[in-house]
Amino acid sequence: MKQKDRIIITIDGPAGVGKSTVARMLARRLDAVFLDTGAMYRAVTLAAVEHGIDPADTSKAQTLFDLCRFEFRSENETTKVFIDGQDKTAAIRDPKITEQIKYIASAPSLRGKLVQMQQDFAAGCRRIVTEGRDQGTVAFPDANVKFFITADAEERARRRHRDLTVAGKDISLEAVFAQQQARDASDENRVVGPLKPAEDAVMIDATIPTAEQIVDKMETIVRKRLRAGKN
């Protein structure tokens, strides 16, 4: 599919402050495919830790890269992740994953194979709302619209340590909030892709806004770009 034919919708910002609950609302109201790109990092990171390599040690981690098999579907709204034929959507997700992402992440040569993995996938879809933490600046540059999203730190660790007790993971909040910091100052001062607003994306405050609130926005904003490009 041509790039000119395809609408390309990203959402980039901080870990916790809700991007891909108000990806999938905003693609389910576009009837657009959504993509999670951390799951593709998650995906890496976990690779690397069931073959016994250190995530740290990403010369290796890329040698592994080069053997597994990784595939991303989207189905029900969900980025499920195979690893050599094998669901890991749910194994991804777990805390100590998510402490070693920040590796994989700073690795110019993975990051560079993973963002043409995020490329390869858009290819092939008429729409695409994806989101992470360098969609609009590395990813996709000239996408249809590009939205960053903030919220108060602690607020952020709140609502990432409620999603991780519903999903049965141990952990205090206390925890959450150290990893988050940790992983912000990794996101924005690494040298490849760091985690900053394209300079023509729309901002947007999620602290007190409802996710229903801020999808409505961005919905509003989509649409009138589209007819506008159409005019």
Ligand code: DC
The other form holds:
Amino acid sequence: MKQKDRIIITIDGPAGVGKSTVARMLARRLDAVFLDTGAMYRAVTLAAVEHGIDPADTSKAQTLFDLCRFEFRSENETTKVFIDGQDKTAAIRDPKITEQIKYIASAPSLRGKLVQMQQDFAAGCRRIVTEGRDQGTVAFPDANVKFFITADAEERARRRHRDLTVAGKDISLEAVFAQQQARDASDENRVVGPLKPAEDAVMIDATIPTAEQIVDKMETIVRKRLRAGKN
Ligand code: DC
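Right, the form predicted on its own is done; let's see the coordinates for the form predicted in complex with this ligand.
Time for the whole complex; same chain goes first.
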């Protein structure tokens, strides 16, 4: 499909801000495919761990990356992950994997390969809502609309803690907050593809409004922008 016929909406922002929730909802409203690019960084980290490779050894992780077959499919508003034909959609969410993603996420050549994968994935979609850290800045600088979502750090940690507690995980709010601060620092300070808003991103503060209210606002902006683009 030609670039001009495609509609690309990017949503970037820090961990725990509710990006996936609003990205999924927005994709549903726009009849677009949803892509969770964090799933890709998680998949490469999991593949390394499962092959006995320390993810900090990014040169070995890169060799492994070239040998594995990674597939990402959009099914039921979820980015399903397959490594060498095996469904790893649940396994990539293990907190032990989350803690180690920073090494893969900071390796320039691996980031380059994953950005290429994201662009290849989008090339097959008529409309896509893609979320991550660098979607508007690096992966899709020509996106139709770019959003950057922020929220108060303590509120993000409280929400994440509540979700983990509901999921049966025994972890203190303080520990969740500390992990979140470490992940923010690593996301913001890496040299390649750091977490930062694109210059032309629409900034959205998600501290107070509900997901529904945020998506209402995003949908209005997207539809207005697309209408303006047609004239
Ligand atoms: O969105 P998430 O929490 O599932 O992302 C997991 C990690 O992957 C996150 O800590 C940073 C990294 N990531 C990235 O570097 N670039 C992206 N586009 C998406 C995620």
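Positions refer to the first chain, counted from 1. Note that the rigid core is defined as the largest set of C-alphas that superpose within 1.5 Å between two forms. Only a predicted model underlies this, so the values are computations on that prediction, with no experimental measurement involved.
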Core-aligned CA displacement of K102 at least 2 Å between these two forms: no
